[in-house]
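Just one chain is shown here, as structure tokens, and it is the form predicted alone.
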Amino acid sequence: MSDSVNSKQEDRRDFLKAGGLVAGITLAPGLLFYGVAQSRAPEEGVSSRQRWGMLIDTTKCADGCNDCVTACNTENGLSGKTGPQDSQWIRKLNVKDLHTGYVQSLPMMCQHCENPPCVDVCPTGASTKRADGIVLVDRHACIGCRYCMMACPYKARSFVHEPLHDQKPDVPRGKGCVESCTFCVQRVDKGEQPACVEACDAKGHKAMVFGDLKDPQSAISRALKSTDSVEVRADLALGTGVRYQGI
């Protein structure tokens, strides 16, 4: 083989080598980013003895009120704009009954199925359900094919489409990426409300329980046990961790 093949088979080599350093560099921000959010959630502090639920009492939800709205953007670093192209993990619906007419307005998210399809259609298990029943969007596996906005009946994913600045250091988020309501996951590993249940206190509607369902001495608990209460589209059968009354 000739110097000038060896030479170049060398260069070659140190290319690649410089690229993988480089792409270490590039990668490292990224990562470290996210082991600092997750240092704040702990996996292995998770339990399937738990399952989070939320209940919200819908007679309580004033037609224009968007506190909860509010709080969750505040809390995860959402613009609160309403475009197409705009995040909204949690929104405002008018809901009307067919056969009476009755109008109800209430607030929508990610339900936390027990079954959730989203889970089912993500090709890159980006899509996850923890164990005590939270689902999130791993944004560094999540490849932008947006399966799992077409399989949501809610409607509760979106889509990022521009580059993001001044983020939440432990709400991480990303351009061509996926994202939804978390319960914030950020609050609660930590033994704290979600924002939008906080602020519906503040408030004094009171309109939004979270807790244990599986702690029958929990708040939601009693709750569910002497209310009446519906998931959203039960006909599908996906176990939804949020309940609604008044509906």
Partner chain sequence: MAHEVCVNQGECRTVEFFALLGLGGLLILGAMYAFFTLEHHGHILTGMNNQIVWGLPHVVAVFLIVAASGALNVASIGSVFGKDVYKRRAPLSGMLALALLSGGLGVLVLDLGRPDRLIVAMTRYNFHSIFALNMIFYNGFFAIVGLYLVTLMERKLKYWTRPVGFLAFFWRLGLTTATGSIFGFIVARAGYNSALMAPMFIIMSFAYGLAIFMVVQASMYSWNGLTLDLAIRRRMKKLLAVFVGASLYFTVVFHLTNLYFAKQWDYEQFILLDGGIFTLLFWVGQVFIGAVLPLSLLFINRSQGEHLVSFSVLAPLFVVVGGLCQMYVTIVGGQAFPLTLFPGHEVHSSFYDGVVHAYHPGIYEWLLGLGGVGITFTLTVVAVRVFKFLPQDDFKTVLMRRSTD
The other form holds:
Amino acid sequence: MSDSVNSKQEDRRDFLKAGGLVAGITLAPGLLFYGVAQSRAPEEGVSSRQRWGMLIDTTKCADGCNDCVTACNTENGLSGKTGPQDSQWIRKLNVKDLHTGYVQSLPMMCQHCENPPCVDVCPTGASTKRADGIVLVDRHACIGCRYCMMACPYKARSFVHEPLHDQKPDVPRGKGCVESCTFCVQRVDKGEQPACVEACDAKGHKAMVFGDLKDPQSAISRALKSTDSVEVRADLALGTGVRYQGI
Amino acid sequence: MAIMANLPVLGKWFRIFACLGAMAFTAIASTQAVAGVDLPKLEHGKGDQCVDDVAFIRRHHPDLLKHHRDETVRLGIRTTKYSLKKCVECHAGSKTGSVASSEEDFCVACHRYAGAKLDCWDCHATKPGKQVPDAKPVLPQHGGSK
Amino acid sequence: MAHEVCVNQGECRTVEFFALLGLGGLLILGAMYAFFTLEHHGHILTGMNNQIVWGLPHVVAVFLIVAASGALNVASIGSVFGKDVYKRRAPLSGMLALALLSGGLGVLVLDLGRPDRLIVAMTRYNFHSIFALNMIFYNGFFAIVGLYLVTLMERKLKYWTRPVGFLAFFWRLGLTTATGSIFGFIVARAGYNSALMAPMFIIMSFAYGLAIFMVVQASMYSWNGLTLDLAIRRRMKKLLAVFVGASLYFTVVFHLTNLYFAKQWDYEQFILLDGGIFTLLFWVGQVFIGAVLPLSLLFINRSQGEHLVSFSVLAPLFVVVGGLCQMYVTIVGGQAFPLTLFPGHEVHSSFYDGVVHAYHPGIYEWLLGLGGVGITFTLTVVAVRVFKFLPQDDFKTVLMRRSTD
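Since the one above is the form predicted alone, can you give the form predicted in complex with the partner chain too?
To see the whole picture, the full complex is given below, headed by that same chain.
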């Protein structure tokens, strides 16, 4: 009696094991794909299985359009003032070829380098690159020495020169620290697009594509594969997360 | 020289004044203590209870917040328990709508009493955001990959 | 002034001493005022901005730090290379090095955006950062030179002077290399990215440090109514001339490599020809006042006798002025020249891309910078009074004369 029960249970266990194995083999690739493509659970940390990046098509970026800048200011609580001491996380550049006279317009911001000079030079480690490639300033450790601003080839960083009030709850900012574009990390962590990209899409220009460079199925990966794109100051070999096409 | 001869005297007077000054200084600071300061009257936060046992939170909130802040900044972990943003949402005062705008507001009142300086509010918003609480659940939708 | 025979320096010229102390204290007070004002209102009150992120305070700070390692050179020549005249100046040299470093670091700290987080800077190190490495070098410098001073002052530890002196010598070379590398490692900026930065800073530190040493030494001798022996003066003048000449040589090579090897023509044109204040400071300040003028003064052989101002004081003073100009050209000029994002393109934006950045130092920057000098000055004045830092030359070889004013 007991023997037969045991053997039956063992049979069942074997069956379940086998079934599980088969199911595992068939489902695993799908599950893995699911794991990469879906946004993280809130308690799960970022991982290097993702790398956020952006592709900017300068041919679609309109001269005189400033929507990405405005959206950034609104999302992150920047004043929008453009004095020499005011913060600008993203700015529109007018680039004129000196030989041909051809003028292009493009947005410039933190390029979220693979090997960021700002992270290298930061004495306290406040400048940091998350596992998913987003370069941030940890304001809790920033002493305001501004060495990162000296080191950044893209002039992407700003120093907060005066006390601030009424910051956005998701975007803490304050006097005496250095700051720059975060790819709207507060939105990306929720599975949303950066504000600039959303604004560009809303305007119908669709000059900016944001996504996971390590996901071969993502729109940005496919776009990068099919078009020629460049890093700004590629000679420095920083491996920027932001790439440009059309320049 | 005459000045040199006077020096010890100068030193003595200097010491006397230094002592008097120091005493006056401590006396000013301690008048409140002598008079006795009432415990801060804190406004009750929204909801029935805090995210953890109040005594635990009271003692450990600096560590909890510090731990959470590092996880959020460095690892992108945005859980809501022990998040400063959530503290602000529940404890913003009814008059100012803030945790640190007036001396009666939650954080300031207690920290003033304890004499512990805060620099959270140099950078962090002292008021809850406008669209709070976020009713719509976060969709497991991938940002811009498709 | 009446003739006082001061057996112990601590007993004479008290009024003047306190006046000097007051002067130094005033400078420090000014810096503290600037510090608390900036701490409250932010750097918006300064001329520094998102383009010129390091301004006048950093010019003074880096100059003082570089000069600090150079001031130790006198001791190194004594302890490491065994020159007796310099050995007797080792205590003064070590003390001066510490005072200069304190002044320089003081300014750097007071200018931080979040000086309240100094503890973070001292406890969290990013070892990729040359800046963090510098903090270790600076702290180590205090410890090693402090120890070195102790071995010089305590007879029982006399035998340790040489090994500790060696250590201090190599440490200071490392320190200046690292300080120069702060700029040399900045790949993005045309004015900085050069392997020559570190060695150039070392040779300049020799010149600036020795110049400050000579000024301080001369002041101490005249304070005590003594005259420094002519042989020693000549010797130090020659050494200074060598250092100033070498600095000038490095400056020439630096700009030539930029022109020839690195092809940084735009930047060179900016600094050498049409950079306005930077061009002026380079040619008049760094090259003429800092090198040509002192070199000619140092090589003029004046007949022995009384002069209104000794060239061995005047020349180093010019070197100091030139050094400050050099730091201004290097640090501020390097930032004023715009970053090149797209070579061969003209760029403009709301964020001052592609334009030469203007910098107008405000009162707070001046106060901070002068405060650094004040810290060094005060520490030196106090140390010289409290301890016996006046070089104790051997009377057999060096004739010391009472001045007869």
